[in-house]
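Okay, so here's just one chain, in structure tokens, the form predicted alone.
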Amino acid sequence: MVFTQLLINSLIIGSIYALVAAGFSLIYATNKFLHLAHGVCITVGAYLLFLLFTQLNISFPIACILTIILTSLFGLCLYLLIYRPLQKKKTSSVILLIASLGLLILFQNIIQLFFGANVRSLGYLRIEHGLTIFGAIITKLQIIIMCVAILLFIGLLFFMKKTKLGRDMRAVADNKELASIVGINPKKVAIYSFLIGSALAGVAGILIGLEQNMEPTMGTELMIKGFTGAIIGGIGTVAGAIPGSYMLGIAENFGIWYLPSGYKDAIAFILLFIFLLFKPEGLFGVVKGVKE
């Protein structure tokens, strides 16, 4: 019974982590820098839904659609207004990393300025008794979260494998210079990667807003977990980041079977350091370069 409950909890939180990691990995693979401000895109998504649905009284389905669109455009604006000008100046990846960290902190404070530091909740779904599956309890919302995540992952992988834009993204991720030679525009690919990656962040923000309370700094922790999941699976591969995130969810939840719940974040950091030190390409990543 405990095993089943922990497994279900792992799949639920793993779905959230995987949404974060998939968008983050897509942006990293096509741009080759760490977009840590991806975490604030998730927070923006959650608070946009709160603003549209709770404050402006827009119907929930329309509020969700608008949230995804606006979050996607927010991520694109970060790229066009901050990252691209820096890239034109031949800025190093370290400077872009620092810029992304600055954006994360800046917008967390802006959100706190407008919405306050208090915890917010949507209050859209009433608390209900969960369903019992093999002795474990799961709510209908949690089932919806997993189903939405899985459908998005299937759609994303189909897009990457079967569409021209998806193949262009894979080509740029593999070798930007060679992709340019064969006529692929890396700047166009970068724009679409930020749009799609930020849209996934918007979906993650919506699901988190429904399942949990919201706070301005929530994006930082989620970004760390998404980054860890991406490292475990292989940060340059979108397909690898998804199972890597589920593995992180399993490790966290089964880890606190024996350890106090306060050690959940420590488990994530330990896994992150282990993979960075001993297997930086991740479980499903490809080692590039010439072996000596």
Given for the second form:
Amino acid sequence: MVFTQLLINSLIIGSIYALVAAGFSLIYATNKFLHLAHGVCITVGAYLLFLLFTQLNISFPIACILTIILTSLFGLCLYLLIYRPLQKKKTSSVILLIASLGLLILFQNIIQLFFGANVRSLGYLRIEHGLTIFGAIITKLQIIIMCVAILLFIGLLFFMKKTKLGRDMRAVADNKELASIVGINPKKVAIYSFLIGSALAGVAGILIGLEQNMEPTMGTELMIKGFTGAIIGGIGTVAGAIPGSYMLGIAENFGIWYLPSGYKDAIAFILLFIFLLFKPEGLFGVVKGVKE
Amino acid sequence: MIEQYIMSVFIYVCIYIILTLSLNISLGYTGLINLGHIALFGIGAYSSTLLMMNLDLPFIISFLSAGIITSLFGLLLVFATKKLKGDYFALATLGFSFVIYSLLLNLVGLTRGPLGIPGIPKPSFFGITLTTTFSYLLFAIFITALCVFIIYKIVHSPFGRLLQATRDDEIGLRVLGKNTNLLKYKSMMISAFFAAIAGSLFAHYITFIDPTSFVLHEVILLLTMVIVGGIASFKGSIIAPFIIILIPELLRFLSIPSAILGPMRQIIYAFILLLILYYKPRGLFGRVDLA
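Next block: the form predicted in complex with the partner chain, after the form predicted alone:
First the chain shown before, then all remaining chains and molecules of the complex.
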């Protein structure tokens, strides 16, 4: 009973974390810097849906599609307007990391300025009784979250393995110089990775906006979970970030079986720390560039 | 009333001068990309408060012990992360600040968690208690001057030059037979000690602390100050807190509601940080790049 419920809860939250981690990892793999402002893309996604659907009364499916497109463009703008000019000045990845932290705080507060610090809710779905599966309760929305996430992961992995652009991305992730020698344009790859990564963040924003409520700081929190998942799985590998995030979901939910529930976040941070200290390359990653 | 306000602003400036200088020791002079400095500030604030309130220790002793406890945390942080470099070190220090934040939030028995600790006693020594803002300001100026002097001596000593050499050419320094790990430990311990002094000054001034004073966006403020002043610039670390604290304070005179003032302040800090990273990544007085 408790076991299946915790397992299902782990898979639901793991799906959201994995969406965040997959986008974050994709951007890290092709750009080699930590885009912490990825978290704010999630918040932007959730609030865009709130704006389009609740305030402007656009029908829900269209509002969702618009949200994903706009979030994706928002991520691209961050790249083109902030990161790209900085990269052109040959700034180190640490400066880009600090800039991304600045962007995260900047947009989080801009959102708070416009929408207030209060918790908002979309109010699209009515509260309903969940279905009971093996003694565990799950709502239809939660089933949808898991299915959407899994479909997107299959699509993403297929895209990375089989399409020309996906292969280019993996090539740039592996060795940027070598990739440009054989005629792959790293700038184009970077643009597409920001578009796809931020679109995934938009989807995560929509799903979390439906499942929970939204507040301006939600992105920061999810970002931490996302990069923890990415680090557990191996940060440069999109395929590793997904199982890593599900593991994080499982560790968090089963952890509070033994610990007080206040420690839920602490579990993630401690896991992050343990992995950084003892296995920074992650479970499925490569050692390159991590240690001296 | 207005004097009270101006004095309190200057007490904050003093606290942030110590914090900026202390972060510059690890981040600027030694090149350790330390994004968890705010956690050390928090540990200092909490240790000084708890030692004084729970163990009834005199102020001076808890003030200094907080420094020592925090420097041990600093040592723990660099010792544990000694094999990491670049982004991974930065991420680990960021992770450290999250761990400390959630411990402050969850060790309810010790820290009272989200409720925070009210009624922190004002500093008292030799039978004098600093009850007025003016006396606290004098005390803060005295402590700040002392810290500035000590840090000046440290960074301009042969040891300080070794720290800079660790940042610029670690392998070269090792070839010369210096233990660079040991230098990093010492640098972080000194940095953490002064962060704790600032934390303790902060806690005993506002007499109430809760974990939200030590969360992520406060790191932005610190990084902005260090980077605006300049990496490894002593002068910059003293001037930048004045600029960075006084600019948003001007907003208060525009009678903006406080619900807008909070985010506005953060937006200004983040904006200044991004501008300086783009136009003048070495800061106003910096001489070296953050690599």
